[in-house]
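Here you get one chain, nothing else, as structure tokens; it is the form predicted alone.
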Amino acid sequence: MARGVMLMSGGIDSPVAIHYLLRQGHEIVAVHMDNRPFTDDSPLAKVIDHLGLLRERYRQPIPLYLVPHGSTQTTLMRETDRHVGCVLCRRFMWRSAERIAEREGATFLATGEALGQVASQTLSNMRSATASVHLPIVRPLIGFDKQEIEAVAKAIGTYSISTRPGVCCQAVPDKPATRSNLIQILREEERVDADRIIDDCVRRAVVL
């Protein structure tokens, strides 16, 4: 089986996606993009508790990288078109995860995305975001609807953790674009020093 790097939030979807990958025998390294100060401490606390439950269930260590992402959000908000901020944000997340995958000897990236659930998960936006990386991306929940994901979360015990109170990311624009053009996204990204930002984020990442 393969070793993969999973982008993990404190929400309902990502622990369910990890559950399916672990059930198939894959080794997983978790990456949590720390959006503070645009959120509170609750997403990280939820991720830690999710992983504690999954480690016990599958008898696997599941390392957790905590990657600072708040300063990236600040730069994107100041320098780029706010409407495509979610797509740009995802591109930086994916590239940080890919750097960690190289460090960890992982051969794929993974996410809890399900098609069309939120603005960043439309087909064109996912394409624009994932064009930033080279490793294959696995989406175990891509065809699930929210009710199906919630049912699995309840069955494996992660739902009650995911739904604890917390502050959602405050960097999300009021009207995020649901369709994006890769040429437009690349043009916006040229407004910032992407390589320097990613180098800095990965350098400051810590393993919990």
Contents of the next structure:
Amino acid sequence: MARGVMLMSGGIDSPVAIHYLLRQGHEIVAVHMDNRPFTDDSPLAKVIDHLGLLRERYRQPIPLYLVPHGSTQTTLMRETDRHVGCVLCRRFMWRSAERIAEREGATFLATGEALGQVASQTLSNMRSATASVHLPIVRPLIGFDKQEIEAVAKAIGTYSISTRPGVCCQAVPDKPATRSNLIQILREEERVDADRIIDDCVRRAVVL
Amino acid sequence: MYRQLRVCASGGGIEAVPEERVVLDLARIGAELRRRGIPVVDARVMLIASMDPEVTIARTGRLLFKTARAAEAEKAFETLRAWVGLPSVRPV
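Okay, that's the form predicted alone, but what's the structure of the form predicted in complex with the partner chain?
In what comes next, the whole complex appears, and the chain from above leads the way.
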């Protein structure tokens, strides 16, 4: 079995994805990109509660890295095209997760993405978001629809945590790009010092 | 004029949305809040002011108060209105 790093948002999908990986016997390290002040405290509280439940169910420690991401969002919003903000944001998340994977000796990255479930989860956006990471990316829910994911979330007890009230990410643009062009994304990213930003965020990460 | 404050779609905050299309002068609002000692994050199309509760001020005029308590949001709205000159809320 392998060791992987899972991005966890506090939403419905990521705990279901982690459940399938744990069920197969993989070791998981969780990463939460802390979007405050663009969200409130609720996403982190949800991730902590999701992991509490999954740790108990699978008798696995599941360390949680909390990576500050709010200052990255501010920089992206100030310096880059808002339309592609979600794709750029995810590129930073993936690269931070990959750094943590290197530190943790993990050999894959994982996410709760399901194709086409939200406007930003299109093939072109996924490609643009992950083009700069090298580890394989596992998406256990890629072909699931929302009802299937919710049914599993209810069965494993994470649904009621995910659906608690909270403040959505305020950095999401009104009309996020659904078909991104990697060349355009790279051009936008050149407006900021991506390596320095990622170095700084990973350095400031704390393990909970 | 703002519509009545209401719980936001995800249920974790209370928002105020202007009835007409407006473009707030975020530079002026940010400067005024800082002058009063309020830390402000400037994200170009929105400000996030560390008031109590924290509030997001979008250029479009939408305000989001990070609290589920209506009384706290209303108090912060009135404070903001007095400080930076926002339109009032339409009475019920």
